[in-house]
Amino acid sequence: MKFFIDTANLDEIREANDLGILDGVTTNPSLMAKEGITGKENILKHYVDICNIVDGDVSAEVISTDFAGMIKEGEALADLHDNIVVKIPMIKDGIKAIKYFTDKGIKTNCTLVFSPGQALLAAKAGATYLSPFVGRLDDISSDGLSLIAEIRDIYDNYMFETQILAASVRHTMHVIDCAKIGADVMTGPLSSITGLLKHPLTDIGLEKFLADYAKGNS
């Protein structure tokens, strides 16, 4: 399972990368705005800054919702750095854009996916990654994990190469559950990754080991 971090915060990206287990980054206009990154030039520069930290795929989202606009934006984003993956919304022109970029050898991430049918279309178009939003489905009392399982079954049936990127991961158990189901990638906040480190018995055990060592060497 690949671990991506979902943020535009460079310090958080560095911290996750320093663990040695980070495979990539996803971000979006909302996360950029949260960090005070506004304006086209500043956003493009920030994508490059992220790429210079992480040796892995970095999803950069288009803002246009029409085919021509997505192609123009996507090609400009792809030219920024070899690590850039063009993030395309799950809409009719988005599917057309994904097929266009696939034929050009440009990686894509189909985002805002909430149904198996959408996942099937994205895979048929050749998307590199598919981003079903686990947390947002949970927010409306739907089962985000069931969607991941359904997509896994469909992709395995037909040997689609599109990678299932579990998005909108909110906490550590989302990570574990997505791993059990067979998601290829997870993307979430830093806390969802560092939370995997924690267990009270680890803390208690380490405290005892250190205390016993101190007694024997006092």
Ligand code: G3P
The other form holds:
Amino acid sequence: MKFFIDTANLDEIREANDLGILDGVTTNPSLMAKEGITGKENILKHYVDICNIVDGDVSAEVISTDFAGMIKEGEALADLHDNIVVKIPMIKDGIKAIKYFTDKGIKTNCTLVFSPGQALLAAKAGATYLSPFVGRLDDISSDGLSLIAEIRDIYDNYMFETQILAASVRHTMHVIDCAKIGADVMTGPLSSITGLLKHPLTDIGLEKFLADYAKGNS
Ligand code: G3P
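What would the structure be for the form predicted together with the ligand, rather than the form predicted on its own?
Entire complex below, previous chain first.
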């Protein structure tokens, strides 16, 4: 299972990357705005800064909603760095754009996915990654993890190569449940990764080991 971090915060990206287990980064316009990164030039520079920290796929989202605009923007994004993945919304022109980029050998991440039918279309278009939003479905009393399981079944039935990138992951249990279901990738906040470290018995056990070592060496 690949671990991506879902943020545009460079300190958090560095911290996750320093763990040695980070496989990539996802961003979106909201995450950029949260870090105060605004304006086209600043946003493009920020993507390059992220690529210079992490040796893995970095999703950069287009803002256009029409085919021509997505192609122009996506090509400019892909030119920024070899690790850029063009993130495209699940809309009609988005599917056409994914097919276009697939044919050109440019990686894509189909975002804002909330149904198995959408997942099927994105895979048919050849998306590299598919981002179903787990947390946002949970937010409206729908079962985000069930969607991941349904898509896993569909993709396995036909051996689609599109990787299921469980997005809108909010906490450690989302990560663990996505791993049980077989999501190829998860993307979440730093806390959803570092939270996996925590267990009180680990802390108690380590404290005792160190105390016992100290007794024998004092
Ligand atoms: O990758 C999509 C993600 O950023 C959405 O997360 O927490 O805003 O639903 P959230």
